[in-house]
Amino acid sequence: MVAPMDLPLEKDRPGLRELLAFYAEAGVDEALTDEPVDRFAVSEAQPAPLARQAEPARAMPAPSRSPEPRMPPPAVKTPVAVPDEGQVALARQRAATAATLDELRGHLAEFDGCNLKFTAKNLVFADGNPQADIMLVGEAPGRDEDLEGLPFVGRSGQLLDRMLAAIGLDRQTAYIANVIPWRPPGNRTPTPQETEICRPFIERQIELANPKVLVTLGGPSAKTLLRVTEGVLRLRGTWKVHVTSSGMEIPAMPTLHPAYLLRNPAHKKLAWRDFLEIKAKLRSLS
C-alpha cells in the first residue's frame, strides 16, 4: 500500500501536491485495489436513489371525443307552384267567379297556384274607398306593405298621399291595389309567369271596382294592363284605354311609379302635369 503522500513528484507539478493533499485528507490512500470490483454487482445489491426512482406513470386521459354534431331538423317543404298554363287557366276560372270585390279576395287568399304567396307575410288586396271614381294601380308590394297588408303605406305610399292631396283625393276617395298581390323575395322584379298568374285576379279587381279613370303607376303596370311595350316615360302623360274581359272601357293615364319620383325627384313635376290631367278627366265625368 502506498500513500499518497510518497508518490514521487513529477518535479511537483503545479497543483498536484495540493490534490494529493485532499485526497489524504478525504480518505484516499490507494491508488488500485488488488481485485477487480464488479460494479454491475453493486449497482444491484445497492437500491438506486429515491430520487432517480421512476415515478409511477400517470394515467393519461383518454382522449376526448368531440360530440357528433347535431343534424338540423328536416325542414319544412313549402309548396311550390311552378308557374305555367294551367295555373293562368285556374287563375282566370278564378278571378271570373267571383261576383264581389270581396269574394275575388276570397279566392286570392284560397289560391295557391302562384308560388309568391308562399313567401309573402301576407297578401295585399287593396286599400282605399271601392266605390271610389279613381282606381290606382302599382306592380307589387315591397316590404312595408307586406308587413301591413296594404299596398302604398311605406315612403312611396307617402309620396302617393301627397299627390292625391293635391288634386283634392285622398284614400276615402281613390282605391288602391296592386297587379301582383304578393311581395316577392328581396323585392325583385316579378317574372312574366307570375304576372300572367295574377293578371286575372287585377283585371276582375278592376271591372268590379268599375272605376271612371284608372291610373297605372309605373312601367309594368301600364305594360300589364294595357298591353303596351313602351317605356312609361313615353307613355306618360297620353289618354289609354283600359279593356276589361266583358268589354267595358276604362280611361287610363299611365304616369311614373312614387318610388320612381323618390329616386328621381326631378321628374316629380312630370306626375303632376299627370295628375292635374286626371283631376280635369275627373271634373269632365262628374
The other form holds:
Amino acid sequence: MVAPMDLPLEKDRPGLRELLAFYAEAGVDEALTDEPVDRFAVSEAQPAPLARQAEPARAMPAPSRSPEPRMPPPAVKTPVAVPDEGQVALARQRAATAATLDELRGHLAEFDGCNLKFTAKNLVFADGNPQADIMLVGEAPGRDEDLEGLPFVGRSGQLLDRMLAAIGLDRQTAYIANVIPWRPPGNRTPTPQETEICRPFIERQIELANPKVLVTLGGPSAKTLLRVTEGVLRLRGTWKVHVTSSGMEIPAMPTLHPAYLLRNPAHKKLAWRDFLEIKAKLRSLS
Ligand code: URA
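Now that the form predicted alone has been shown, please provide the structure of the form predicted together with uracil.
Below is the entire complex, every chain and molecule, led by the chain shown above.
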C-alpha cells in the first residue's frame, strides 16, 4: 500500500495530498500504470465545460492502465420533434383547448412539436390590438422580429405601417400575426410540414380574435389560410373567405407582401388598390 503522506508532494500542486488521501480511503491504493498520470495537467488541458453548475456529479475516476481518455463534453439536450401527423394532431388539440388568446400564446410557448422553436430566439405571437376589426397575417418572422418577439418590426414592417396609415389604421386599430410564429433559420422558406404543424395555432388565433376582415400578406399566407393554390398576383384584390375550424366565415383579402413590394416598388399601386378595397369593406361592416 502506498501511504499518501510518504509521497513527495510538489509545492505548486495544492490539493494533491488531499486527493491521494481521498483515493486511499476509497481503497484505491495501487498505481496500476507504469507511467504516472498527472491529472492536474490533464484537466488543465481540457476546455472548461460551458455550464459548470449544470454538470452532473461525476463518479470517482477509476484507475486505468492508459492515460484517461478525453470525455466528450456533455451533449446539450435539444428536444427533437419529428414533423409528422402526430405533431399536427397534438397542435390541433392544444390550439382547440385555448379559450383565450393569452391561453393560446401559453400553449404555443409550451409546444415542442415544431423544430423551428429550437433555432428561434423568441416566440413571435402577435402585435397590435386583438379587438381590432382587421387582422393581418404574414408568413413567418425575420431576424428583427425574432430579436424583438414582435411581428413586422423590420423594414417590411415599416412599409406595412405606412400602408396601414394610408387607410387610417395603425397598431392600435389593427392586429398582426404570422402563420409561423418562429423564425426559420436564415429566413428559409418554412417546410410544408412546419406550416401544417403551425396551422392549427394561427387558425385558432384568427378564430379567437374574430376580426371583421382578414388580410393575408403574400402568397404563403394566402395559400395556408384560404386553401388556394393560385399565385398571389392572380389572387390579390379579390375577396375570399377564411373558414375557421368551428365553421365561422371571415371575409379575407389576399394582398402582396410588403417585403415583395420593397423589391418590386412598381407593384405598390396594386397593394394600394387592395388597401382601398379593405377600407371600403371595413366601412361597410361598421
Ligand atoms: N415577414 C413576415 O411575413 N412576417 C414578419 O413578421 C416579418 C416579415
